[in-house]
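This document opens with one chain alone, in structure tokens, the form predicted on its own.
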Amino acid sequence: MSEQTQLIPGNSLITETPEEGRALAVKIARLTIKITQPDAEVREKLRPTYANDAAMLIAVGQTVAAEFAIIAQANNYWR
């Protein structure tokens, strides 16, 4: 894992709004992919494969949803 990559941007899951929380969930999911496959060229080559595979796209959505659930809980569901 790259020591320069911060997996939790700003080292906090606290956000002002659910919209910011959702954006953070997407960013964390993307950082997970970047750490898992650090070669940008390989990621670019793989993009057309998963972009056209419904199961892979659903898996991406599930990953973001799981991250968002954790962020929502950390923010007391913005109450």
Contents of the next structure:
There are 6 protein chains.
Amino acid sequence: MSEQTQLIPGNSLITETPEEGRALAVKIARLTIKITQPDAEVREKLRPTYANDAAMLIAVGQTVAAEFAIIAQANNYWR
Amino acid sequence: MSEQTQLIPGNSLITETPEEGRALAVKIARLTIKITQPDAEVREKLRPTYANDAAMLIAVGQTVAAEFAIIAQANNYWR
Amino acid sequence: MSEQTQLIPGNSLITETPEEGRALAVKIARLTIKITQPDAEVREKLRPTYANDAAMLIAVGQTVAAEFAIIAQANNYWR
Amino acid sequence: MSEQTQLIPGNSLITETPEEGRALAVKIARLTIKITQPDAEVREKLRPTYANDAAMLIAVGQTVAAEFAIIAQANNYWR
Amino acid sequence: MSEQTQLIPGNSLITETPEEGRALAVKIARLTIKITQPDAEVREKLRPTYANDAAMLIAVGQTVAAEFAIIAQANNYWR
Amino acid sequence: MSEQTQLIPGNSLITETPEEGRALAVKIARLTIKITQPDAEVREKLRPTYANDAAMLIAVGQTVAAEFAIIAQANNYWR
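Mind giving me the form predicted in complex with another copy of the chain, seeing as the form predicted on its own was just shown?
Now the full complex is given, and it begins with the chain already shown.
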């Protein structure tokens, strides 16, 4: 567990609640962007591009849904 | 359960009926847009863009389907 | 069951046959478009756009496949 | 079984072999296009568009993969 | 097994290793392109288009991932 | 196991932790690009294209999510 995580915060997919699971999905999605474009300045410049573009906002939503599907199953849907 | 939810209304994926599950899928999809673009005014400006564009309407539909797949499985398909 | 459904016809994912399940997938996909763009006139105007555009026809097909995946699993693949 | 099928040939997802399952996936994908654009003449005109466009060929491939995922699971992967 | 396969090499999703499973996913993805555009000359002309376009390379990657998801599950993940 | 792997590093989907599983997903996604465009020089030229384009960064994220879904399931979500 001393492994330094860059991609999965806490090195676990298990969360206590759906809300925390969704927040984890958002973070994991952002960390993938971060390792693909490690330059923080470039990422900052790109942020308004997707936050102000309807098609990209939808695509961000699809990515978060894909990450959340994995986390929800890992947590047995918090049933 | 006192956790303030921003991403999953009611902090649960469980609903009584498929209709309520689908409505939850729509809400969760919208909440992802909301945290990606927190400015309500900008979101209002973008709304006509995707509501009047055939390709974006289809993409919204794909996002809702992805969210609903998770919720339907969480509810064991309301069998 | 007196709940008025807007999103899931019959408020159920269960169908008797694969054909009916596929038809339900098509209807659910259309109902998502309908709540995103509630103006019937606008939807009518957009219809020829996607029915005459190869890329959009493919995207419609992907959406229906995603909805059908959920319904098929709900029905245990009508095995 | 006297139901006239438009969407699922044979009104069944069960096939004897993976090859037949894949062929069924291709047919189901095409039938979705057909009900979205029922005019055969228009479909004929669109065919060269996607058969000669690399991005669309890839998108067709993604659609067939999505349909095949459902059929493969229905057939327990022909194990 | 005397069936001539065009879509699924070997008419089976079962492979000995993950590497072979991934190679099968790539082949199946290519065979879908082949039946959609049967003209080898046209396919040869399109190849540089997607091999030199970042967006298309990513889309090819998504297609292979979708095919591999099916094959990996068929093989119980080679656990 | 002496098989030379080009597509799946280590010829296995099993990892010890979610972090390692995610790193494997990233590597597998890159190896698919590599066999589709084997020329390292061309790949190097394309890298800035997708690392500086918001839409492509999102698409890369979707690809990694798709690969990770397979790996996470293979590892029973490291529960």
